[in-house]
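One chain comes next, on its own, written as structure tokens: the form predicted alone.
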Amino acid sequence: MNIFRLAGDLSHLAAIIVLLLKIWKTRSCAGISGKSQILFALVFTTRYLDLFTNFISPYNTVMKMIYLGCAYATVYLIYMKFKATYDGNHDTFRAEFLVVPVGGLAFLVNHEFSPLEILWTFSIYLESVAILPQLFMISKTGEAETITTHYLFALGMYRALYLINWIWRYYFENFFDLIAIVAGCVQTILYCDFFYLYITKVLQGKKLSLPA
């Protein structure tokens, strides 16, 4: 494993542990799309259905059931025990306009037509545009809390990070995944505008909104 594909896994983890905490220490999930959190934890589910049949290492095992877990936390915080908190009227954005296309493009761009292939295709897809939810939340309620941007943040360098990962795979290793890195440029292309504002406003003391 090389460092930028550690560093990513770090970056990833240190936003959904940061988004853990931020709905568990203010008891309250608002600003957060609960429809986001489906969608990452559809993803998980769906990529790692091999954990319990295709071994790589230990790291590999633990990171995919901390993942897992998470997701499925994050969205029981959300949906049952804060539910009072959750905002409901500005989580509006149709996920199914990203699952079923999703869908449709892993049937017939992948790597392998069998079950587990097309499911792993589909969670790397569906990765690219989960965020999208989140975003629109935050472009109709016009602001996100700090925390909030620090959690997207940190998303958004993980995907950077793994971006540099598959670089420096195909010239150090000679491993070209096209479909892992043009859903990744897609998904990190999404994260450019939140970049700029995030260096510009919230490590600068503002609050961060979005153009509606």
Contents of the next structure:
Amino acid sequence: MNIFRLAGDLSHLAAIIVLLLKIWKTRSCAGISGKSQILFALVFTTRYLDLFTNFISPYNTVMKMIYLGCAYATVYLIYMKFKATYDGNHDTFRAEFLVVPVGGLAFLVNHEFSPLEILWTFSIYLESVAILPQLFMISKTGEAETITTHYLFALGMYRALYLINWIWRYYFENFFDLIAIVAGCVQTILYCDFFYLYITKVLQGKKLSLPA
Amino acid sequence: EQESAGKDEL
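Just the form predicted alone so far, so send over the form predicted in complex with its partner chain.
Complete assembly follows, chain above in first position.
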């Protein structure tokens, strides 16, 4: 565990909690893509099946359980408790266009052709694109609440910090995982445009809105 | 045997 990995995990945790609190405090999930949140719940579920088969550390187990619990709580708030505020008309990204190709790729390109390994690979690939429905929704409505942009920024930082973590691990532990690294690069690249808007607009105190 | 990095990462 290096400092970049820990900072990445905490940034990820912050993102998840910011989103939960935003929905809870405002009693509304307006502007949030329920599809992205379902995809993230699917990502955690398929990746953390090793909770049952493989113990790594108390930190690892606790964080996995928190991520899983928060992911399902978010989906519950969006689709059950605050369903009336869910902006389904703007959440029109076709999630099956992500899940099906990613599932096919996980079958073809993996470290080992076993159920758990394929599901782990699927979760890595899916995570890299799971934010697309949310970004699509923002591009469609042309704006995002500031708190939503903080959520996205923390989520993007998590990925960027993981990239630095992998560079660190490559140099100091001679350790790398090509599947995770390639997917992580793709995921980070998807955030670049958003990072630019966040820095030039939100951090200057302006609301994030896109030109019509 | 090459273990996947993701196994100890989140």
